[in-house]
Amino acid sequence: MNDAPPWRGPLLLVIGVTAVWQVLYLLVGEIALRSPAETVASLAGLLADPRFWPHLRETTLAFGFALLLAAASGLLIGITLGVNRFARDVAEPMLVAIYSIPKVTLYPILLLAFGLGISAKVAFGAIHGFIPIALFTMNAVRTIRPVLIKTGRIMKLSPPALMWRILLPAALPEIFTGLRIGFSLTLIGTLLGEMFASQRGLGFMLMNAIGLHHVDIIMSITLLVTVFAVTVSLLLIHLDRKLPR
């Protein structure tokens, strides 16, 4: 029996979500929702508006820097704690405690430190994503078979070489899972940063649309962000399944 084609699951998901969306639209009406067809048409009009692209570039740039910062810091902290038991015992409860704090409460501090520019959005996105990446990386490195690390030390590998040639390949599948979660949380953090205190970006446009009850813009931006997030997440899941365990 042949396996199902890889596109069947995403296609069924799109059909199911669209059907539920249409039913909700019929129940709620024009006050709070737009139909799928109307939203797609509105998004097409938004993409054709040259005033929209600076906002999209601002969000893309902030998210890209935030994700890069979250991934780099999360991997560095996770690997360091994974190979050092004492540091792990001290830092792990602190990371978990910080992760449980609502990040919104930290945003005023970030605004004071970085101002209203793109730096605050980058920092706010990064603090959402780096802790999950650090925790997954730490646990992945911690569970590596000790014989692999001992072999690297017998071969007199330097710490960077040990990390690059043994630790990262052995822990890569679990690290990749942390990166998937970090991607989603960093995107959420970046958009939230734009919604609270920003003068550009998709989050800024969403807050303006909410204040003006502009349902078309709200639905269009929500659809755009959802399609982007789901597409990248499905791609990362596909790559994750291809990694050797």
Given for the second form:
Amino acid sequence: MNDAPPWRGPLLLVIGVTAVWQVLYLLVGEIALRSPAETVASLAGLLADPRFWPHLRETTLAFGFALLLAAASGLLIGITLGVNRFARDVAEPMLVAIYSIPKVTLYPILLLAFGLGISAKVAFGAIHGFIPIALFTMNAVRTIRPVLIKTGRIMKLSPPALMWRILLPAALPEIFTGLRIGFSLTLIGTLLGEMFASQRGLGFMLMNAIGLHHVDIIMSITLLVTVFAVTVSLLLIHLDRKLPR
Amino acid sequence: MKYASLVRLVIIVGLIGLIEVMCRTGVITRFTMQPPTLILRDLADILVSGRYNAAIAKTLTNSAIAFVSAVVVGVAAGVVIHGVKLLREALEPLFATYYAIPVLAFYPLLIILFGIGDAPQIMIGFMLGVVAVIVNTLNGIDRVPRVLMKTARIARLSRAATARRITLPYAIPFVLTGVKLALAYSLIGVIGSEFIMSTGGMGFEISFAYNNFDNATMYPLIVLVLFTAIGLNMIVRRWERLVLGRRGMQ
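With the form predicted alone done, generate the form predicted in complex with the partner chain in the same format.
Whole complex next, starting from this chain.
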């Protein structure tokens, strides 16, 4: 198994998924599914349509802001909790509890607080993403060798300098894993936000397409989102492995 | 640790108190949020009157079906995948990236396929949970010491008997990690899909109340969902600690 080339697994997977999809299509038929080839063709048509771009732009923008917010707040909370043992004991169960609740139910509250628009989506995406980033950062900082921090103290580094020059670099590999998971969850959160009470974006297009029974659009957007998520995730996993541990 | 729990309690109570004061003094308007005391009173009302019992039962039943099938299928699939090397090699990249895929984006597709009944919601809950169970089962089986496997071979156990008597019991603590995730995910999947588009259930009632500006129903139901999710998770966590303690793993 170890001497197989690294691309063999993913290749087998792509072939397998396409095959299952094609068989399913042959079984179910045109009314509910499109074949892989048809979906790729209609996705290409969608990308060529200028009316599609504002939606893609809206989702990308919301996702980008949400990810920035999630990463910034997650890192800040994670480092604070990692350094301070007592704060960690207090806050960790709360973070885990927030992670495990169905956060969709909180979305109406955000809508009432932020109004219909991009800010509610951004907030919702960020709420999904910051928890894994905070938890991974916290554990990474907690397990840094104490001698590094002591050295920093001896050099009389200010707290921001200590954070920037010692804590972040030392904890980077694990923080990166947290960021990878945070990336996925932020994407899920942003799309979810768009699927409920939204006027623009890919999630809105998905919901709209159910009403109109536009199987083409549903399948091509689902394909687009999935391929994007999987590609970025594989890229991040690849980078992750290259970081020194 | 006891002291930390106390501080945590104080913080939570303080936050709720702050919201209460802000609502009562009008910093947060009634259109945005009800005061927490009022939410609790409405919640008691709802539970006593039994108005939403059908919705609650539907959500819990669907989540339970999604959860149980995710665990059963996940453990069985884990055992099978562990045995077939090529299958595992093909599926490994899927498992690594699976949780990057927004599973709820598949909900519209499932509605088209199965109609807008319970099936798509259960499917979403199942899809979210099953991979966590598979991955953790594989992880657990990987850690079975070779001496145990050799003993099984010497005792001439069949493959099925080896799985049932040796591999799975050894892997239970790891499988439990997956089970814990599957529980949270099945609730998230079912309530999430009810929320987006459905004809009943707690998620549906919340989004229905939101669309009607009915905060007196929406907030109590949100709180009920949060209590349910946190309560179930605490029970599983306690059970997990019990199992781990018996193994001397914690």
